[in-house]
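Next comes just one chain, in structure tokens: the form predicted alone.
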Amino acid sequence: MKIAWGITGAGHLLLDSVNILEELSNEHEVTVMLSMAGEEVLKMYGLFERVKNVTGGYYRELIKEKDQESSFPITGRLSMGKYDLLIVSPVTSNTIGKIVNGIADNLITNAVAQAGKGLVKTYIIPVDFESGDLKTVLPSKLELDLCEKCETCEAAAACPNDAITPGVEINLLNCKGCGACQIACPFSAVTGGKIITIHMRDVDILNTKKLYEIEGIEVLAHPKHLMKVLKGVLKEQ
């Protein structure tokens, strides 16, 4: 099958997203689509790379949305049918509102817009899917109550990126998630994979349930559920 797999910017199901894709890729065409935050995102939990590598070649492109400029070209594919199916995980609560509301002035939207026009079915995993508290991840994070500001800061010094201003933050724009600071700082100041606790707003919630209206999209709760949903199609085909 040709697939286009679109990725917004949002933390939680990135890399359960990232893992389904990897295993998509090994038996179909896989072009990957990032927004914008997408693609920030993907580095500041260092998944990028993994993206990257599984790209290569026509209908496995990586298109990032700041190379597509205002008419985002490669979304006429969709609107003349030429993949199978669009995915987008996981899918911010910004990405939604704009969905449901018709508004199409991103790549991931308007991929989404397409789609729709070239009645190829979309898949789409939002992560604010029900109403509620929810865990997730926090890339790399600077515990300013474990930081010691020392003299010489060792985290700092050890990112490649200059994304560390010690004792203050991490610049998230700069960092690529490679962990090198979390390794040298002797003190654990430096920390990775934190889970927090949000709230779902009702907003967001609601407008979640609005995709269930529109023609052509499938809501799924988790990136893994897609696996039986393919299964489904390639029965179909």
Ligand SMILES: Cc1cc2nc3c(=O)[nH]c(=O)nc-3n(C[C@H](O)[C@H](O)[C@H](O)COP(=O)(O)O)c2cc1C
Given for the second form:
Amino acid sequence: MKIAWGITGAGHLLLDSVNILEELSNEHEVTVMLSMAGEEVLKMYGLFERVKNVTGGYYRELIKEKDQESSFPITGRLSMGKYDLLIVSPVTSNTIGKIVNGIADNLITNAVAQAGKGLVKTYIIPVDFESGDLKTVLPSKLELDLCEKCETCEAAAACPNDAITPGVEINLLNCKGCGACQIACPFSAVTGGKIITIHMRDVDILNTKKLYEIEGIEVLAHPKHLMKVLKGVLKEQ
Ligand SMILES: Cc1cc2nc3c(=O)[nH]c(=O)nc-3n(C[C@H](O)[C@H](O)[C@H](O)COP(=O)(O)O)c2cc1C
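Now show me the form predicted in complex with this ligand; what you just gave was the form predicted alone.
What follows is the entire complex, opening with the chain shown before.
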């Protein structure tokens, strides 16, 4: 199958999404599309190279929003029905809010809109799925209560991207998620993969509910459900 896979800037479900993306790309031609935030966040979690490695070749491209201009002609492939399906996982509250309001102003929201026009079935895995609190994972973080503000910061010295301002913070836009800082700090003041609880806002949950009303879109709770769904799609073909 030819599959288009969009990634937005969500840390939640990102690792699970990349795991399934890798699995699918072994058997199918997968074009990966990254929102600007999707690319940044993949790097922060140290997952960008894994995504890059599954791409290469015609219909196996890595399409970055930042390399596109305003009309996103690549998404014309979807309106022409060149893909068997579009998967977007994970999907931020921002992108869901746009989709349910018919907005198509970036690579991913255009891909969803054009898929609808080309009758390409779209599977969406939103971060904001259920009301209540959600446990999610952070990228590298400088824990100021553990930081001893050493004269020479070993974590900053170990960082190949100059992302650490000693005793202050990690500039996540420079961080590539390599984890060298976590190993280097003798006081374990840099954490990676710390779990935090975030509250799901009603407006975001409401937007996710509206997704179910949009023709051609199927909402899934977790990327792990994709394999079963795809088996069904293959059977129908
Ligand atoms: C480390 C990190 C993790 C994030 N995780 C989420 C998330 O899980 N869900 C979400 O809705 N936004 C998350 N965001 C915020 C989005 O990246 C931000 O709203 C962005 O503008 C979304 O753009 P996009 O929808 O075009 O990808 C995260 C941002 C950062 C820096």
